[in-house]
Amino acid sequence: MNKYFKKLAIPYFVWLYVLAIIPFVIMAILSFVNNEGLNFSKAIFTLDNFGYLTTSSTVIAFMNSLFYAVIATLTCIVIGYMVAYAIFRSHFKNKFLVMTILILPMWSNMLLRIEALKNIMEPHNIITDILSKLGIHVSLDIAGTPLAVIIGLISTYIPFMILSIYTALEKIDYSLEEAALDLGLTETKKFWKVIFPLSTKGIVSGSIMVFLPCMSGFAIPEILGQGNILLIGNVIDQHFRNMNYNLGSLLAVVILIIILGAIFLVSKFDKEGETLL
């Protein structure tokens, strides 16, 4: 039977190596020549591109992504934690449904759900028309600014902050809960000393799952930032669009490094797997 299912997993491994690491090899050994466009002809070996990652531009360009990645995380974390709490203590009868209705937007076209999100955020949309047309008149201008960018990265990928709090939350047994009051704590010690130490696997595994996307992508900040708000992920793209392969392509390397640090990092903090999606 374990043979069997072995062979199942052969077509996975085939499409992970097509278009995962082969992938990552060629941009590893872009990185490590220079040519230009796609004529590889007269490719010499050199580590003047590494020269690239301490330039103003792209420590700006990584300043920001940071600075993006770890406000919408924390907020997501508080937020999160908050939408994740009420369910969990919710009397639903079904919180599958529930938690089911949040995700629902995650399952439609990410780039559709931004593009709409910047109607919304221009002066003129549907909010405001109907709002007109009620006698009230509200006029909201923020597209391209660093708070749409934000909004946008919130709103994008809480879903996954929520869904990880919540399955972390799930799996605390309640007779803790029981014997922590039993104990004399109050209601606010036991969530501070038993829940909440009790939940923090969820609480990193959705930081990372929401960090490592807001500091990597490109759509967001080139949408609700109308091309304003520099981050690595638009760097990458420009090189990529320039047909710069090479230091795209060691970029994008220094990111996937990252994103793999991060992976190990979940897999030392939460062995067992239990609060990943």
Second form
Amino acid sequence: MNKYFKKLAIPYFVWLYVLAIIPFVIMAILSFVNNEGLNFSKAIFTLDNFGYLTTSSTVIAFMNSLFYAVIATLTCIVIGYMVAYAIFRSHFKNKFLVMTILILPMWSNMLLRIEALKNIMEPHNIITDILSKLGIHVSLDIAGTPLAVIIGLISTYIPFMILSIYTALEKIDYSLEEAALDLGLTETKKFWKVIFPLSTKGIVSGSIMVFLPCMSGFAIPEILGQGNILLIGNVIDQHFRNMNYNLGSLLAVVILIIILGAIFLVSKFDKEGETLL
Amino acid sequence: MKTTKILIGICFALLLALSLVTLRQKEALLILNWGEYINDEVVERFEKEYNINVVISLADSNELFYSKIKSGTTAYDLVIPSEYMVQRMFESGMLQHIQKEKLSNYHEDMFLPGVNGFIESMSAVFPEYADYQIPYFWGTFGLMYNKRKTGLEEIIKEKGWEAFFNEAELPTGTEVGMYNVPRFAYAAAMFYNHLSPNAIPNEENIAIAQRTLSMRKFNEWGTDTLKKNIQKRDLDLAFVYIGDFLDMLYQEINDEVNPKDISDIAYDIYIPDETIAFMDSFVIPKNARHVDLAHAFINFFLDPQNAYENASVVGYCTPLVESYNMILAGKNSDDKYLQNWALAIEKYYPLPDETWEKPYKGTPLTNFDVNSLTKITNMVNNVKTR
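Show the form predicted together with the partner chain, please, because up to now only the form predicted alone has appeared in this conversation.
Now the complete complex, all chains and molecules, led by this one.
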């Protein structure tokens, strides 16, 4: 690459070092000591925190995170692919506008959206009030259940999936499709042999964008799970609230290593580096 | 080389721009407070009188207050922690003592008997308590319940904690919520077993608490959401701050469209004999930059009229005798809201009589170290994931 263009990334790298790498190093150090807050003056080296890694609630919370993230990602892939493909194949003149409408909800604050969603999921809310005035007594009483959390995760992160799949579909050269049809493939076969393989890039990058926040987030399970559903993010949050920065950091570092490991595996199997980036 | 310099220049320019954003233009008194815990109009009056900006930052837990002061990134002039955190801050050498000679409104016997009793009890374990804080608001925890659930009120009043934890005692289908702070849940479990909420979380007590909290499934582990859900009938019973209950009550008796009478409110709170008592107070951190102004601010809120107005927007009770009497005087007023407010305070913050063992209800929490808190948190997580 041209030397000149390389330098353009310097401002971002400065930020990256200040806001990601330095904190990570501090967290890694915090995991191995016992101290108060960020004050290292009385820090003692200890491995006590590692004992908490295997307690049942931490392990269950971790498995919960994994489970919810996998379910949400798979559902996002299916729904997201269908939506992206429908837009890709549609004859709208202004597809950009359609995409904008799709990501419109993201312009409002995520917490507000989740609170609103929770409200609808409770037995008594504005919609049930109006309906009951009309004599209809129905309510969606699912707040506090796993289903509520999964719906929340999907509705929050699905725009990322749609966007990245759509971008991948858009990049497919139309002449490839023509060639496939010329060579005698049916529409269905063309989709599975040509379009789908060429769009896996979008699925993989979309999955990463959905999976990671689902895995590490804590606000959505806290609000929609009504405190009954514990993901690893909630456990980390609690320890930081108790000012146990050591245990909180240890858990955060472990999660980070697992996530980085997963990305490393993906890039290893994909030797051409096509799926990522 | 030139481009490198320009780019590094851009970095510094960005950093500079950011630091400028965080700088404040005018000298300001920095206060760290809980959300919805002060009357902004009274603060504005203070700003005018002393010609200074008051900047209020918010935090939602005592532990957060502690870490914010400890980190020292902002030199707060006043903080309003609860009693156990006052103790912890004092023990870490973070507080300076309150110079009462600077508080012209301060005098002996200005506080309610309950507040004096509370300070006395705290002083027994933490002798410097009285010198390092000035009471701001106080209260207890209680069991807020839905009156519309048939049979619930009777059983809660009769059996208290026994009913709270025993599904069989409650009317069928009673939805119960627990406060989502592990320390409070631990205290509740201890009360059920007639133990002190400050019992050290050793293996035995942790096992007791875990067994108790596992006796029933809680429909919700929440904080501010509990009171709202009881009001809109999505929950029937919950362990909450008395201020949570009063906050909802005030909203309904002060509703602009459809103000209600206190007797029409569809929920109530029962204060068991064994419950958590708390008092939030003004403290001045050691590294405060405006010590005199901080004292002036405290003094301002010790003025009975100001304290009265402040209490009118916060769901808790003023610690001042004079302000308390002003609220009760509202009973004779023509204003319906003042009448209802007076009735509420009289009912939920009664003055002690001879039958009381001590002048206030409940037990203040003492400070637990991080290790104990981690054990309790872990225990509550085990309950949730069982």
